[in-house]
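The data below hold one chain only, encoded as structure tokens and taken in the form predicted alone.
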Amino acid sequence: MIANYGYKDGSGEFYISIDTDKCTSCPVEHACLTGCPKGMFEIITDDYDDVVAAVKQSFRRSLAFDCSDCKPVGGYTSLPCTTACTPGAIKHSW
């Protein structure tokens, strides 16, 4: 299942998608928790009783602003959260 966290407004669509099937098979115990410099991720138990990563509620309405430090114009060549996610479960829509 793909879980989408984020929003759409007049300036675009800003979503972080997490493939929960890939997330449950994380070989490094959810490295995304420490990979994100802002600490945007948390571990939850989803509706199917799987332990997966999710974007914290406090960040879901401000992703464009909160992720801007890590986007390529912020000096990174790849995003820390997607690099830390070894199964490749995290994707950004913008």
Contents of the next structure:
Amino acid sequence: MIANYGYKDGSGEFYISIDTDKCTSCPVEHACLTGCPKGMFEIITDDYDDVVAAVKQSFRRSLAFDCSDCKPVGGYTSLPCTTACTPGAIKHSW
Amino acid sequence: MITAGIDMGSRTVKVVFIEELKVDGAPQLKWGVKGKHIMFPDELDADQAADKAFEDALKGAGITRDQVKKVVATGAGRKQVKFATSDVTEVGAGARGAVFMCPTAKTVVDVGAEEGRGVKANAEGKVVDFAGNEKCAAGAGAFAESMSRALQLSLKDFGEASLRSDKTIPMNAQCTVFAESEVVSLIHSATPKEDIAKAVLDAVASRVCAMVRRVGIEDEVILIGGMVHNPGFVQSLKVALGVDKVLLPDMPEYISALGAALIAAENNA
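Show the form predicted in complex with the partner chain, please, the one above being the form predicted alone.
The next block holds the full complex; its first chain is the one shown before.
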């Protein structure tokens, strides 16, 4: 399942997509949890009893601001979350 | 066996009971709806609202609490249903219920009071891809309701009025609060109510469409949630999605509760 967490507003579309099929057999022991400097990810049991990553509820309405530090303007050349997630389950829409 | 789904939405509480059917020669008809009930809570205590809605639903269906083997809760307030056996997200429940009602549907558009979302489901009603808008109400029923109040029209008249307009007036505001001020400006410039109603519903449809496009549009599209009762919105959504037909199930506001009841039944089987 592709889970898109986020929103679209007047300034753009801000979604973090998680391919949860890649989470169920995560070979890097959910490195997203520590990879994100703000701790935006959590591990949940979804509706199909799969243990998968998700964006915490408290961050889902403010992704544009919360993720801005990790974008090139913040000095990063690649996103820490997508780098930590070597199976490639995490993607940003912006 | 009877199972129940309870959908604790932001405006209403919906309860659906389903029971196992034994129809010779039609094995696909495995479950049938035993009863349904909707309640508009007049107080903010969600625990009491869930209990009262469930008790009323039991009375309406003529069954007792003991006959219900399992209760699965869904909706924004699903964690507050203390007597539920388990809970599922509104995404999972909506997809399961929608595919049960229309097995050919692959794209589920769910527009309730608080939130709209686009879901791609497989033939079993399992979610493949979903996108919502966690931030604002501008792509949801509460926005349409708020704008109908600004126009001093009932929700029914609001939807029907928009069908009488053939004008396209863009609404630029992305936020409900700013959109309301845009509506007030249109009223002051003597824009006919039907044109404003269409502009509002086009705007809601456009926001919902953005979410649906994120997951991709696959035939056939089914719309669930209370906005099914708004014919103006259905028309605006068809145009925004670029499709000829949008499937409209019976009892659209109960689909998530139905999905929860089905999940309860299937996990209990």
